[in-house]
Every structure is written in structure tokens, then in C-alpha cells.
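Consider the single chain below, provided in C-alpha cells and representing the form predicted together with alpha-D-glucopyranose (GLC).
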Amino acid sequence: MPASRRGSGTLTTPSGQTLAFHTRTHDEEDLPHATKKTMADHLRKYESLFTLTPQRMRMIVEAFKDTLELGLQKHDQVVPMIPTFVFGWPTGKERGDYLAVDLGGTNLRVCLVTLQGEGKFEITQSKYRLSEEQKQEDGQKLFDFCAECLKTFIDSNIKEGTIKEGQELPLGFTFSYPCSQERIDHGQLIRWTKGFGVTNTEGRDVAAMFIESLGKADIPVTLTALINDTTGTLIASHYVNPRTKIAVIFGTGCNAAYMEKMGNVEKSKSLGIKDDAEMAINCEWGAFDSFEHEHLPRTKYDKVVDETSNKPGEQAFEKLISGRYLGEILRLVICELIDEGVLFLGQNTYKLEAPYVFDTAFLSLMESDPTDELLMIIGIFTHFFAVETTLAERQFFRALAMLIGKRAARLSACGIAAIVSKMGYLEEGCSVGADGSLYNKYPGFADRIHEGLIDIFGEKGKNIVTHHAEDGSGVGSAIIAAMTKERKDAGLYTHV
């Protein structure tokens, strides 16, 4: 941190102490100082960089449309649009007893679902939260730990004697990363995203990893299928709500699924798959513009997110978009205002320096603080980061958090306006089911995708509207890998 900076921070010295420092002059003397009307001069600054007019959209509806094209043509796309060998929709009559672990973002989750046919069922689960340290260590190494979860789930939630000698559970694993499928039950990592920087399984086939830690710890399972949450999300939500026709998962990473009828899937031909089989298709959309960043706004903010991130260039679009990386948006907009000497003078704002300690949860929190002196802010700003705030910089604060959200919100809606043109759903309608942190806890955050989708197609936009989805990674997984049973049990594609 330059030691030039007006206002506050903190030096460490040679022996690694820290030690706090402010600089204010004569006329700073009222403190906290941020006046009304400089936060309000501010505010028209951010305004003009994070909002997104129509025509924008549009534009951007219509790049996302033809990389959305070009990922299914050819293999190695920037959006790969992946085949997953999840054949059509599910009848609602699928049955029986399924494990799934779920590898998210944030948390590992073991469960049992029992499927009790007409979209009805049962799930008992485990959650487990993955240290930092687990994020970045070697794969093998974590898929032991997801065995090691399986095995003690198992032990403790299913009775003695359900399952009978020789007997194997049929298992969904969902891997939410992206990865190429040959089969079903096969996934070869692309790269990770998220901020998991695992070592050694980019590039490899994590059902292969994952199968042969279930081995070593003798676990009776048989990995039926390698599913993304956005295509558990599709299945499951479609199971309980058949108008569904497009799943997208807002969480720590964003990313979309829909049904693809294969014959516009040119670069998977060569597999004998007949032209109108439908196959779900995980889009990875979180990759859009990464690399030539020609078609997305960002902001001076934005590009110091990707560049400090673990993967400069990558999933462009999901880091405009997901609960991972908005918090740091904001802060960023906190610090440069610091380092220009327009909030917190005096005080000492190193807590608010370090990267990612704001939590995206603020952003919804700020937004949605009910009082007038806006107490919920203070208590933020106080508890977590020891500033004080006037009332005019909490409501910038709110301000800012609600412009970086509504952003968001409308640039999935682009994403899912590109879909459903592509696929020629906007006169019928349909239904978009959705998942995650942001969608689920973000206050408003669905409205504003409904009134992204109203600018970019006008009244008709009203057509498309999204729901809160059924638990895919969970859920889902388990109705993927009764679907792939059946499949297979009766011949079909075999191969896959």
C-alpha cells in the first residue's frame, strides 16, 4: 500500500510488526467527513460504469448466441458447451435408492436419495465444509476425503442388511467443474474454476480418481455418472416442473444447462447418436469472452479481480456475475475511495484491505436494510472491518452494492436470453430453473433478471420466467444415475 496515501492504512516494519497511521489536516476535523453531496458525486461515477442499457444487452445476447453456436460445432471452444450423456427428460416414474456426493464450490455433501417415482422423493445428507486448504492441495488427496465422507455417511445412515452381499449402490457424482465427457461416467477436467487450484487433476479423468479412492476405502458403490449441478439442476427441476426447460446455477461459480436435440451438435457425429436423441448440454457459460474479452463491460475493478486472480483471462463472464468475486468488486470501489481520500479518513481501514474479506452476503444485507439510519450497514462496517460510518456513506454504500447487483442480475439475464433465442423458446415461454446463493438469497436478484429479459425482448420477455429450482447436485444426481441405469439396462447407447 503506498505510503503516499491520504486518509489511513497501515505500514509493517523490518522486524513485521504492523502499525496503524492516518493522515488528516486541519479541515478534516469534523470526522467522519464524507459529505451527501461528494458521496452523491461519486455515486454518478459508478452509476455510468456498472449499468447496462438495453441495447448493450442486446449486443451482447446476440455475441453470446454465436459462441454458444461455435461450442457446439467444434471441440475446444472457450464455451466447450459439453455433451453430458444425459439422454432427454426424466418421466418422473424413476425409483429406488441412490447415493450422491456433491463437489461443489464451497461445501462437500454426501447424500441419499430415494426416488418415490411421480416427481416425488425422499433425501437424507451430510455436508461437509472444504477447508482452503483442501482447495489447493493434491487431487488424489481430495477425492480420498469425498471417499472417506461416503464410507462414514454410509455407516451411520444406512441400516445393516439393505445392502446385501455383492450388492453395489449405484452412485451420482457431482463434479461441478468443467469437464469433456466421452461417457457418462468419464470427465476429463478442463480446468478448474471457483479458486480451486487442486494440483495434479487438471487434464486427468476425475471419475477414474474418484473411483479408485472409493476403492481403497472397499466402499459397495458404482459410479453410474459424472454430472455438472447446472445438468442435475435441468433434470431435477424438470422432474417436479415440466415447463422447465433451462437450468442456471448462481452461486460461487455461474453456469447454465438445457436439452439439445443432437443433430446440432456437429462435433459429436462421429458418436452414432441419432440426429433427434436429446441430450442435455452443460454450457460452461461462465467462460464467455475469457481470454479476447471483446464483448463484456468491464470496469478497471473488474480487471484487477481476473488479474489477481489464480486464473488471469478465465470465465470472464462468471466473474462479473458470481457470489465468489462481487463482494471483492465492491471493495475495490471501498479502497480506491480510501486512497483518494474520500472515506474513513482517520480511520484505520486495514481490515478492509486484505482481498476477499467482503463477503458477497453484505452486498445482499446492504441492499436490504430495512431502517432509515441503515443499522444493519453499521453493524457491517463496525463488526467486521472496525470503521465507523455517516449515514451518507452507508447510503452510497447500499447504492453501489445495488448497482454491482443489479449488473449481475442482468448479465445472466443476457445469458439466458441467448439460450432461449438460440433454441426458439420466447414465443411458447418457459420455465428456468435456478439455484444457488445469489438467486436464492440476493434480494430482488430475480426480478432484476425478469426485467433484464423484458429490455432485451421486450413485453414478450415476461415469457420467460425463472423459479427457484429443486436441488440438482443432490436430487438431480440421484435421478441422473436411475435415468443411466434404466439406459443402459435397456441397451440404449451403451457405449456412452
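Since we're looking at a predicted model, the values are computed, not measured. Residue numbers count along the first chain shown, from 1. Compared with the form predicted alone:
Each of 400, 452, 233, 321 but one sits over 12 positions from any hinge; the one at the hinge between the rigid parts between the two forms is 233.
Given the form predicted together with alpha-D-glucopyranose (GLC), corresponding form predicted alone:
Here we give the lone chain, stripped of any partners or molecules.
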């Protein structure tokens, strides 16, 4: 059999045994396609594609601001700017025991949070694994499981004395799937994400379904608030650090939340809430620039990622910056260079050809300690993809990973800057509570966000500081349950 277009092939021995072969040599002098000069020439091309200038960033910020404003004015916008019915900031004086249930993509987490005031708290929690079957079966069965886990957790804590027998506790339910809300304890599921395909749920009130399951299990709780994890992150971070005005999540997806005066939320005027009242807004900003694609610097690789995704045209901002996609962007560049005969000539590269096999975690490893990263790159390519690399290739891969990661961080800074600019936070400055795997684990991601803010705002950009956020889906959910109980006990906006 002749060699393939990538210089690999097989031959059959006289005994009938099939052997794979390649002609790669370790001697870089025999590999002009992999020399330092050639790789440097290619790198310059990708630098021009993936580099975001300060001027371009400022243009994106202005377009982002306009999009946020439009989402506040009208329903059914690309960036929906969802009212959360979480009114105002925590005082820091919230006290008492609260339960939180967090239905995530992999686990169900149940927490007992004791708020101690002065920004302090204690948390006890248990995790329960969700099976793949549970992610696809009937919706009521899923909520029955949630209720059973909560009952198990409560019974266990009664035995340990942390919950009193017969004590009825307020419950915050973190449900981080797109919902339309008309009040704090209601949420109509728009669609499942994160691989869920649970039936008989979309279009229904998930809070009511969970309350039904709680009743069947005879659990002494009151479901006080249904929240998104980004909103919880905003409130939990402010509880601990009152300078926090914005919360962001940069992980598998991306999102932001902040506090808005209701007088600016034109689409919610019919609720009868005073203009000077403040409410947390769940931006769902991963959809920025979807469909029209007028503002974001999409390369041909980004377009392939979009067109081959399960929702083409949607979540345009998220597809440039979230952990779900960065590894795939790098893989597409590598495959293009393989096809052009630049990389891995003479080697079998089929393992690199499957979409999403190049995990974003690999990019993170490539940007780790500079004394180890080239060895790390050898390990990634030999262990996972069975290909050998030259020194010039490894240096190129590291530089390319840095370009893609840096662009993601600088675009993230554009989103933060849009809210800062819209709300007038630049002069006095503010803290931004940030969470998610990219922010927490990707080397240099936070520093690059800060550099991006300075490029956008000049030296005043130093007034905006991100910090690791508090646990929004646990602690934040409990604080919101406490705030909601206090609000309704005081007779304030009880209809929402």
C-alpha cells in the first residue's frame, strides 16, 4: 500500500503480517519543514490572526455595551440580560442555617451553610454522582432523586447534631440551565445543556417539579430561591468582599452577573418595582455577537468550530474564550499544518484528526513552568497521539497555545470592561469575583485579563481587580435564600 498524503503507510510481510511504517528521523537537518525558521514564519501568520490590539478591544467593548443595554430594554434578545429577583446586596449580617442544592453537570451537591455574619460562614456538604441514565430519563424522576439525596443529607446531619429534629430550613436551589423567571422561586426551563436530555421538563417550572418531589419525600424545607450559579457567585463574593460589584465565570462556558437599578430595566417596568431598587442581572453573555457575527475577531478556525457545533451560529463569544473550545482551535491549526506538509511528515497522525481530542488542559500544560513545558509537550504528543516532535515544533506549539489563551483572556477582559464602563465603576474601582476552570487553572489567565483591562482603560484599568470567587452555587445560594426570606418576611415585593 502506498504512503498516505501525510507520509505514513502500511506494508504486508511475506508471512501476511501488516506493519505500519513512517520515515521520520530525529535529525532536524533532514526535516526542513520543521526547522526553527520555518516554524517562526508560520508563527508570525498566527500572531497576526490571534492578536487583539487595544484599539480592536475598545471597539468590542463599545459594541458589547450596546448589546447589554438592548437586553435590558427588550425581551428575547441575543444577550437576554435575565432579571433574577435577587434584590440588592447582602448586608453581611445574614445569619442562620440554610440548605443549598446544586444540580450540576456531573454531580448533585447538597450543602448546609451556617451564615455567621461579618462575611463569615461554615459549610458542610455532600456530593452525589449523577448517572448517564439519570441525565436522559424522566424529569420528575430526576427531581425525586434530588429530594432523596437531600433527605439522606438532612437525616445524616440530624444524627450528628448539626440539624435539629423537625427544624424547617430555607432552601436555595442552584439550577444552572437557561430558565425564564417571573419570580425568585419559579423558573421555566428553556432548554437543557451540558449533555442533559431529561424528558418532560423543558417548558415546565422546575422549581414546582422539585417542590412536588420534596413533598413526596416529606422533607421539612421551604424552597425559597431558584438561582443561577453566576448570580450566586456575585452575592457570595460580595458577602465576603463588599468591593465586589461583578461576578464572572470562565470555565467550560462563560457568564457574568452584576447589580442593576430597576429604572434601567425597561422590559420589567410592568412588575411595579421602584426605579431605585437594585436587582442582580444574569447576563448570559456567552451569546454576544451570535448569528450576525459583526464584532468578534473570528478566524477560519473559529468558524469551523462554530459550524460543526451542536448549535451553529449561537454562543459566539463563548466559542472564542471558553474551556470547551480552546483545545479544538489549536487542534484545527495543527491539522491544517499537517495537511500542508509542515508538521509530522512521515508520521501517522490519525489520532489528531478526531474533533475535540486535544483538550484545553493540554494548552494549560504547555504554558506551565517554562523549565518543564517542552518536556510536557513531548509527553502530550507521544503519549496521547503517538507522534514525535522536534524542538522547533515544541517551541511553536507553546507559542501558539499562548496566542490562543491570551486572546481568550483579552476577550474576557472586554466583557468585564463593558459592564465596568456601562456602570461607571472605573474611577472608584471595584473587585470582580471570578470562578471557573480557565480562571482558576489556566496559567497566566488572570494576569492577561488585568493586562487587557489596562490596554482598554489605560492606567485606570488597574482599579479593576479580579479575585477568586466564593462558592456561588453553595454559599451564594444560601445567602440568597436568607435575603429572600428576610425580604418576604418584611413584605417587600412579595409578588416576585
